[in-house]
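Presented as structure tokens, the chain that follows is alone, the form predicted on its own.
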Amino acid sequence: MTLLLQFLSNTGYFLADYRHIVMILVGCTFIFLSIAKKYEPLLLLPIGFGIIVGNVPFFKGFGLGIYEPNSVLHYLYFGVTSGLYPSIVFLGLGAMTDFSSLLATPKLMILGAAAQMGIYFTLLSALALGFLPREAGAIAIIGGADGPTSIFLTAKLAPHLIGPVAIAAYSYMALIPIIQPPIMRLLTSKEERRIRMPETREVSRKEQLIFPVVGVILCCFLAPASIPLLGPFFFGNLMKVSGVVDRLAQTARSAIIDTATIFLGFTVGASTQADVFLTPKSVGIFFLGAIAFSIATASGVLFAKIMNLFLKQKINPLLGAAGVSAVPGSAREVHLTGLKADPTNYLLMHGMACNASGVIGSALCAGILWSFLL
């Protein structure tokens, strides 16, 4: 009987409290959204299941938890805390990205920069709410709507906030269809949403080859701290456009990025242990994350409208919302919102151009914040 009672006292059923139940329900919600609603399933499914696994109560000292040295989860989590997984994801993203639309219409790059205003506004807001400077920098990057970048910067500045920041960033990326369209409709008229973009010119192979080389030099010289993200990103793109290492490019955009995404999502989810995750700071992070993402969307749209005051060939201001780096979700929502105003107006490729610019912009902002706040 003593052995039986000792066994029962070590089970998760005995050790669980309301916090574990709350987090497991959050994980189940993520899984439901990924399967039933198809909201970013590649991200929410592994994160959701990781949340469930990370919140199974266990007896301390067995080397089971993600924060316990020498546990399996702890070793897997090293890829998050070291920034390894985000760098690998950026390599795959580079091998998947087509910069033709951006090179054909370079002025759209400005919208990718404008949408990063959400990052700096949130930085000031987090400081005003009492967060430490490094914590504020980690929270602010949520405004870039880039999960891997958010995780990378948080791992460098405030590792104890990786769970809340990552969950907030990926949650808002998944909720793009809910958050962005109302903001776009509020800030634009139907006539503006009907603005047609000209057909893009054909971009030469030489331009495509030069761009990743020039891009990595310009960006990384400006913010050397962005090398771990933008170095692999531009290298992946060079492999894609070169045409001489198709096997490597294919591996980067399939097997490698998929493997990194699996471990990144699962371990980030598992890091949300109830005793670490459910804190007042987490609530503040979710609140600030929503503000950051909304401001980033609005900044891009409003800046496009400002640009139209000086341009002969007007830009559809909806494209400003694609300046966040949530690829390809925000470009898709821009396209769908434009179609509702004019069923023959196709904005997807132009939206992808802004998206690509946003990826570069958010990684640059992460590098700048890291260099200032470290």
Given for the second form:
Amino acid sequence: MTLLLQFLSNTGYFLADYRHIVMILVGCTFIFLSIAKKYEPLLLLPIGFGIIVGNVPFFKGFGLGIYEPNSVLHYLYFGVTSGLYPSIVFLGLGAMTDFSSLLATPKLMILGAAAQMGIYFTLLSALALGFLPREAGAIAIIGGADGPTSIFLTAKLAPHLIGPVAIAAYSYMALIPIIQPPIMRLLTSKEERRIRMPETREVSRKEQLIFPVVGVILCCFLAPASIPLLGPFFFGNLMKVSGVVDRLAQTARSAIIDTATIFLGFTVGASTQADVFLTPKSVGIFFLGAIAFSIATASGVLFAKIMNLFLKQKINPLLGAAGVSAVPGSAREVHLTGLKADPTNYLLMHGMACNASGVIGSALCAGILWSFLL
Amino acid sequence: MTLLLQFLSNTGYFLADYRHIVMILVGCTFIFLSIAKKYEPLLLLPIGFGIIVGNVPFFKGFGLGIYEPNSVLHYLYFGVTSGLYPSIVFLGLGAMTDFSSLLATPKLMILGAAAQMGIYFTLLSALALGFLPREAGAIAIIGGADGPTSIFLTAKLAPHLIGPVAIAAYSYMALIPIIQPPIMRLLTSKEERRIRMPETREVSRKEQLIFPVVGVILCCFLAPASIPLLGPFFFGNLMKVSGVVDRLAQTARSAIIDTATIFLGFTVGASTQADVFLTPKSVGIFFLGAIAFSIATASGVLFAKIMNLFLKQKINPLLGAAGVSAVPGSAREVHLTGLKADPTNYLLMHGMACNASGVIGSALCAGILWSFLL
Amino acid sequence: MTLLLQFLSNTGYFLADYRHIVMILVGCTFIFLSIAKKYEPLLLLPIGFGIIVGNVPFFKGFGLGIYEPNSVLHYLYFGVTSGLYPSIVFLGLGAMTDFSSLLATPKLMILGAAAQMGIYFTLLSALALGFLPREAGAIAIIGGADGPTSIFLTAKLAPHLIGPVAIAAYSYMALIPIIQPPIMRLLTSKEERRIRMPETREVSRKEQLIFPVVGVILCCFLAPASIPLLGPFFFGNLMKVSGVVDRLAQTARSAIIDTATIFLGFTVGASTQADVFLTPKSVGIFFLGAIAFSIATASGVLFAKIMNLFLKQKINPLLGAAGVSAVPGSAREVHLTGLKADPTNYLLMHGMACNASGVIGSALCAGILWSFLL
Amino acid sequence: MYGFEAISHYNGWTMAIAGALIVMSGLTILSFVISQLHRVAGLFEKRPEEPPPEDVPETPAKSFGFPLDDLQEAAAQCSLEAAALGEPFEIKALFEVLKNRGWPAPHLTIRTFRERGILVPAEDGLFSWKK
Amino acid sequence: MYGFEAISHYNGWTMAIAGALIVMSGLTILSFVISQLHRVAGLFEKRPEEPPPEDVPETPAKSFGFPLDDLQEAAAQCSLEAAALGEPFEIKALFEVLKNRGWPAPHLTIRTFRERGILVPAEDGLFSWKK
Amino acid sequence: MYGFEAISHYNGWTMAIAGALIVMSGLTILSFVISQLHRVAGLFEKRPEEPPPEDVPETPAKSFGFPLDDLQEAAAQCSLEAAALGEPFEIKALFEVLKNRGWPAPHLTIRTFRERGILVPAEDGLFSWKK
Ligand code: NA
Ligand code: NA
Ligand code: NA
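Same protein, different state: after the form predicted on its own, show the form predicted together with a further copy of the same chain.
Full assembly next; the chain just shown is listed first.
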């Protein structure tokens, strides 16, 4: 009889308090958004379900929780804390990314750097709000608008914040259609939004082959700490463009990245156990995340306007907003905002180029911040 | 010269004794059954070959055996002992399972619980035969008729019994066509076997979407220890029905589950090294396993008959036998037995519903037994 | 300001010396050969890119390098040092290999053994050049002309030589079309090169099913240390020929082997950090590797000629050269050399049979050397 | 220890009965909740989200006739959505992407693209966008 | 240590000769056993398992003509076997499942299902069971 | 510690400015190098590797007409290259292999093989080599 009572006192029904309910509702909201609104479903759905699973109350010390050694969730979560999943996701991303528009219009690459200013502004804000330096670095990277990069850097600098940082990063990425357009319209005149971009030239196969090799050397020599992200990223891209290892590239952009995505999302979600997640810090992180995204968007746009002061062939400043990676959400918003100003202005391909550059930019920033703060 | 002699004295030819031969013949039998009889080939073939590989005699201390740290087999076997493979297999199973018949006829879910009585009866029998409580729990779960669940619980409660329990579970699952029909015929009248089930209604997409979320919450709150199995299971199912992450669901039900199945079967087979496998305990386990399966079948059938006492719309009691998961073998036996009584009675879909329920039921039981015994 | 200076003093630009440049050029050469010349691209391309990534100079102690615990590269490299990747690659190879020509002409299997003489000759040479016994064993296995086998044995005997041994093995495998033909022509008369092989008989499915079972037992009983390679190899083959687990075989020969190949190549490449790679030992290894390949080719050819002294139905001695695995490069060279002597002489299928036998032969030798030297 | 003695000593009876009760009640509750699911699902039905299904029969006509300018815009957006496929791609993969992203009539859209030459056949039965 | 001295000191000669002998004898034995395999395989040939192949030419006719009732039973079993495919599925995947499960004439069975409308086309060239 | 005090104390200003400078200069350099890539690529263009593309229009005719003897040699080599596919295989997979291995006109080669009966249809739309 004591056995039954003891069992019942260890059920979730007995152990649950309001915080678990709150988190489970958050998880359900994520799932709802991913299915009904189709916001970044590849990540919001696994994270949402992970949040639910991670917030089933259980008796600690039993080997069940994600933070208990020997639990299955803990082993799967190792891919997050070690940085393996982000690296593997970057391998697959590389094998998916087409750099030809970027190679045709190299100056767009600078916009991918400009949009990283949100990172540094957030770094200052986080320090000012009283976060410790490493925590501030992890929060700042949200401004890079790149999920795996954020998770990677947070795992290295402030593992206790992986949950909130990842949730904030993916939430705001899902909210790109709501955050970016007003900022873009505020900072640009209708004239500017109408600037047309020239047709991109044909890029030779050789350029495409040389790019990943040159890219990895230049970027990783500058910030060696970005090797774990940019190494696999450019490797995946070389596999894609080489044409001689199609079966490997195909597996990298299907089975490999899918597997990493499933377990990354699920365990990051499950890491948001109510007692470690529902803290004042998380509130601060969400607040700073919103700032980071907004500043990133604004700085991309403003920098494009500054570049226009010096360029003969003007850039449409909306493209600056696509410099925050958030592939391909931000490129789409740029395109749609451009279409509203001039229904015949197609900014898609150029937006994608800025996206690709933004991915490299934020991975570089992750390397830089890691170097500064470790 | 000594070198050559020493080498020869370490060959399998020199080290082999009758037990290795016995085990290798067992492995060959498994392979024969899987290929010639097509009994559960996805598991019997890997297990059978694993038995052969695991029973090549070798010099201990060399780093070759599955129980020696640093051997390749040991690393691969980690997925078994840690519970990772069963969890991953459940992820894929979830992404394969169609719950719509179960959602259309919810009362069938109770048969999935009734068929778990074999587990508790076997628990008592195993204790009575002198097994220690944790061993008894591991043996009892054979009655759940679910391979990954059995392996998972045994890895947690009595890792030294993984081999015999897994072999027993899969052997009897392969023998479903021989074990179940006589029991079903014995316990039911021809009249009962002729009971027709109503056509299942159309299930809305929303019900299918809500089910995995509600299911994981209700089940895991009740038995948090079933999270490692039911969490991935319902997650996989949500990926399947959501329709927004088809590429992930597709990978989960192909590359991911196939990989886990290959290594699970192969290493479970290889873990049956003659010296740890050929013990009196294994004999006891096989004996109890047969009882477990028979009782499970009988209790499912009998419970359905009891339910019929109270229900207006009678259930065909054969369906109770499909409550032992053993997907989809038991549903087929139920269907075929039903057809013999009435050649126009189609019980397939309802049998599958009971199967799905039986999977959930035995995972719950694993969680319950783990809670009781750890 | 110190921060910026400190950052700059940790960039690759600051830390690089001539050795990094040399290695990066080597990496670029590998990539060039794999893309422009299509030499073994599935391995040379990942290795080449890995060499570049592994030779980005970085500040040690930061958790970035492949030899530092906790780095992502280190975790990925674990599959190499533990022997997991080679085992998994053999699983996939087994699921790809068609043994029917070998089963039709069993005497060709002996040529796969003869071509392993290069291994033992190299063992002696390496000892004579002053290498320690275990190092000599690792170097000798290059003569097996089988990448994963070489990596596996080196990981077990002399992990510090994984880089040079792997690079040497793959380099020479890529150079097969340059190394083998002169040796073949030197050792055979035009008459011999014209010997025709009889058409291979139809092989029954049962023979194909029994072969992997008999093969694993005979080989692994003889050299149990070859279990980690031959166990998965024959297992994969049984999955392929059984026809009852096609989905597993399909995954083994696509997603599974591709994933292992990507990470194997990439991390083996990255393990060639300039400071551990550019040593006099590496020069010795490359020198011995060339000898190993040449002797292996020659011994295969010569042994075939010896066999012809006793056989009524003569073997075309060129086939001896295909006994060095190097699938399928050496079979192609044999075929092409045969065609030059007689444009209607088709040696392809027989060459492939010798290849398959050579894979088994070198895995056996790895097991033998490991037994001798550990 | 053997027999009933062992069972009693190790709490066997309690475990068996409690375990059976728990799994039975758990699945009974789940079964009850499931049987009510169509009501919960029904609540959502009334939301404004429903109209789209009714639209479906309409959309074809619309998307079928849209003028060339709109078409190119649609194509541009479409190629953005499908950028992850690389080029050339299978028609089926494109269809999947569009369907998942909620495009109104993916089949017709794709057919129109092909008829207007926006989607051009590449080798091996694959297709790519007209540059 | 270098040269012959090193070889002798480290047992090089023994290792090389023993190693060569072992691998040579190993593969020679394997080669011999393989050459006898067709005899072993022949032993199995006499078993009653053989008839099926002869049946094959017969089955088509049978399965082709089976009356509608039988057909539906076959379809029901068939859909059970193929449940793991989900719906809709590719015809080829269904074929594979049936073949692996040992169905007598999978091709004809499937064709019959299609002709009788038991297997109905879904989008994208996929098929599903008629409900 | 909060506000500007915290920023100064933890080197915030330096980190932000240095970080911004580094990423900006890094991508600017990369952007510059990329803009010069077509020149570097141009250097390689002059190599003898180029001719093949011009050959392409020619090869078909040649490979189309080759006499049966040559054809069988080609088939033999071809089946060697494609050995990893096993049998039967998909035509598309064969095409991929040949293309990757640098065969001159894989499409035509395969078509010729089929016309001459060297490549024979197997079940399920797969093909195998004529034995
Ligand atoms: Na970014
Ligand atoms: Na069950
Ligand atoms: Na070899």
